[in-house]
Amino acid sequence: MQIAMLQDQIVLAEELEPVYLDRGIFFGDGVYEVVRSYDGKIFGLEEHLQRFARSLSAINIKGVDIESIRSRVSRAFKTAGISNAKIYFHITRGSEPRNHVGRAESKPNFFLTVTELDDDSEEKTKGIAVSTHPDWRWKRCDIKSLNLLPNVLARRDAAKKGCAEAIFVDRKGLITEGAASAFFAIFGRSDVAENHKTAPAGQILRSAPLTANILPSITRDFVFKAGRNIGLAVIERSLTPEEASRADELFITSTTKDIVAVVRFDDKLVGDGKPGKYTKLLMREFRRKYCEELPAV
């Protein structure tokens, strides 16, 4: 026999709803995705589903039909009728009594929410402050797993400092990414460090290369394309906090916010403390090129 307690109520474990025995709760044993819509059309759905499939494969959750996930996302989005929406969905390995290994025949659980997305116009026009934080995460951040406690703690620390995002710094002293974003810097050619002598003339858009400790951001790829469209040279090379503090411009990207300028980095103003010229150009190019003519779902 096994009993369980829900708040102050004691029940037999066998009477529990399966949701209380979800391996996602016990172990964070699952993966997730977040997509968004612009004016009634979902952005980057194919790319997000491909990444979702890679995450499922990486943690060996089987029996998930990606086409059925696409159908569920589309149906939920249409039912919600929200023009600018955030669509969150995850899959866990299933529900069963707590056991690290679990049963091989467990049926994966699916969960999805659709929420109205309110783009913060003040963040877009004025930019945000960020603070650095030690990167305490596990070594496979390329998997979009449900294990987000280090991200939560970092964001809470940033909020206490009056910052909108935490920027992770690894044991080597290199910036990896934001707690919920990708991180970018823009340098003028004359400001680039000595080891960039081979870089082309003009402004340089720089971000860390993709490795196992960085999530392959979907928005990141589109930002690189937008950067090249407006004449920026793209360099994938890690930054130190000291280098970032000397950048002409900084910004973060995420699915729900696309591009947001960083105007304060660890209590130091970036540039003149306002969103920079190239960041604003990137915002316009990103929206014009990749968001205004999205295909219907």
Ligand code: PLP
The other form holds:
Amino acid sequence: MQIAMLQDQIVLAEELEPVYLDRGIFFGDGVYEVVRSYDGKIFGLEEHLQRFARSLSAINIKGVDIESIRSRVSRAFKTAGISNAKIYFHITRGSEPRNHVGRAESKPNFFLTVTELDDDSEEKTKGIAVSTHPDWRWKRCDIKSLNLLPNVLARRDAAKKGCAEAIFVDRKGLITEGAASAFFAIFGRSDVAENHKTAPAGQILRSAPLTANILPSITRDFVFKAGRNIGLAVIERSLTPEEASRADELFITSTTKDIVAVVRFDDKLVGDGKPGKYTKLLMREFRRKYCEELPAV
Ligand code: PLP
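Alternate state requested, the form predicted in complex with this ligand (shown: the form predicted on its own):
Complete assembly follows, chain above in first position.
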């Protein structure tokens, strides 16, 4: 490569900042994580670091010391001094002239940001509308990769419809997850008898099983635990949009938002159009049990 152009300016290739040659830009060749803090303590850091290590290994980026990532996260978090923070970090395979295979000696690039978390209280109290969108993603959605174009397009489509999240529906007509969240339904007693014969009597909490079609969400694990704590029976089985549209309650979860009620699913109101009783109970249990008294990092 001899020359490059930045906007309308021609520059010599050798003078280019390495950041312009990051494989993350050319190919989305990297993986990322997002963690958050509650009142000055990071939630689930161990779990997020483990998932990050799995993602790195799945795309064969070698030589990253997870302990050094932990200390970078901790140092940046302490330096920022933000008590309710969102910490984003990624690693790409490195910077080099565009070439699919890449050089073996490429050195991974690390990038991190700490920002104030906007715990949107209106979303929390009133819930959100969601819209379905075809799941156009690849077959390894269990890897938290930087390739997020299908997620971006689905979210933009949802926003155009006045919705805060897009819910992916795969080719078989099954809901996988949200564009940036896990997706859950709560069914009441009558549905238990009719459609969930294996569940004990009572409300059930249902979400897609962990496969390569979805991200192994950290919040999901804690939400299942919180659900069991409040007496919900947990079922890991995919839902169709039709089933979701007649659930008693729906909600999404993610690290930055924890639990947010879904009050409209496409054109249909969920329940009475307000966050449901069990969703609210879950929110309380989740915060009380898993977000207070976190260990210091
Ligand atoms: N699914 C997708 C596609 C996501 O992007 C996210 C979070 O960003 C989640 C699920 C929720 O994962 P977690 O609870 O680990 O934040």
